[in-house]
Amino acid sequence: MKKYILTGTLAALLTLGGLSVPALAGPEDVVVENAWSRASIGMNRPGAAYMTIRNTGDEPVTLIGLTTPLAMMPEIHETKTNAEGVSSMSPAGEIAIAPGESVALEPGGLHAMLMRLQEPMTEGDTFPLTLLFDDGGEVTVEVPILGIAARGPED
């Protein structure tokens, strides 16, 4: 009698957990929103892009790197200084973005690094950068270059 009640009670629980699959958020749940960067001095030092980033959807989302055909190492990086006012940059890692949550890359803080740069970064050109995640989507955005002094998009 006890095997049986504990058969029948693992096979409900196997097929509630097979019943219950988790929601992926997907790109129409990502909204990318002031694309822009600064042109470059040539292609020795790394360009940046700078966008706000909007999770529309109910669940949150992981973003886990970035492509773009424009440089062979995109990363997204995080500007800190410390106590002495000394700044410096590295990989900011996976960045999740809770449903109804937006994340700034603007100067000065999380921002789309261009490492390697394939060609340099002209004012008035674009360039495609795709934002990728964790679930497998994938949100592609055109990012405006625009001038070598630009602090934002509307410059």
Given for the second form:
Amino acid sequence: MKKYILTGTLAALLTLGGLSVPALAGPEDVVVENAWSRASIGMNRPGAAYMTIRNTGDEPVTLIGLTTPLAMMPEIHETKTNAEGVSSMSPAGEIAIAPGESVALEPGGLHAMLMRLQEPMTEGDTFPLTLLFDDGGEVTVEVPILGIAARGPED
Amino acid sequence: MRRRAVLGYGAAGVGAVALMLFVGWWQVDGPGGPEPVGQRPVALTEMDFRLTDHEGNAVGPETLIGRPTMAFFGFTYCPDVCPTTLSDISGWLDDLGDEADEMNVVFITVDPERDTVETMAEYVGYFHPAIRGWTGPEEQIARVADGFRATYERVPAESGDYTMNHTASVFLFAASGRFVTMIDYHEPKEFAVPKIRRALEEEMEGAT
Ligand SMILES: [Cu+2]
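If the one shown is the form predicted alone, what is the structure of the form predicted in complex with its partner chain?
Shown next: the complete complex, the earlier chain at its head.
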């Protein structure tokens, strides 16, 4: 059986709050680290969230989708920049992560695209984002919302 | 003995391969790389377009002449590339400090339908104060892109909205309006900042 663990900011928050991490965790072989997103201007524009997803187990895992109360259409997207310097963005499809490997969602590459926001993304807030895997496993991570000009999880 | 000699050659071989790889990278992707042929923007002095900046001022290529210019294309509904580029530019400007004070920094929208003057004003306000936001009628945006040899395209999104594919490079011009070089999307700061200095230095050469 695959196990999924939640780490990073949420774990820290939960620990500080005196809650135990396993209360929210599903299977424990998938670890999500350094999740972050940028604040939005209003609700008309799509948002984007970033994180590192690590498979610490012995079997491959496949990320097949996302859900969040924040957005009606969350989806993993990939930005590509061609030889002419033109950037485009499209759904990335399923993402397989081999045992011991990790996948980085970071600016200019993969991102969790948050389409049809249900509320504005406000700096300082967080929102829950659930990663869905092909074996039915789920991991929910609490994503901090940083400033619009944030460059990474540390900003 | 023999074994040692082989090891010696081996090490030299690895060194030679590493050097070749480095030279190859330098010439192809690194700072020694040539600009793509036929893709160079024309000089600002040869461009002709009329836009409006985020404070409502009429602007055109002549607005940029006399100071070095850093310009790029994007749109405010862009969730990934554009805020990243704006943040990168803000970081480069912070690094350059006073040196960047005499520079034009212009963010030109490729999505004038949604990016009105007010929208641009709100958006650029979140980034480095030197960054100006320019918008205007679609046919004028097309003329700008043509002069820059940049491209953009409206693409329907699954959400029912649309997104824009667009040239994500940052363009650098000397104070004379001459095109200097461009910074590719996500080029590391170690390359980007020296390129900006090149554009700044051309100004001084031109002034003397
Ligand atoms: Cu996207």
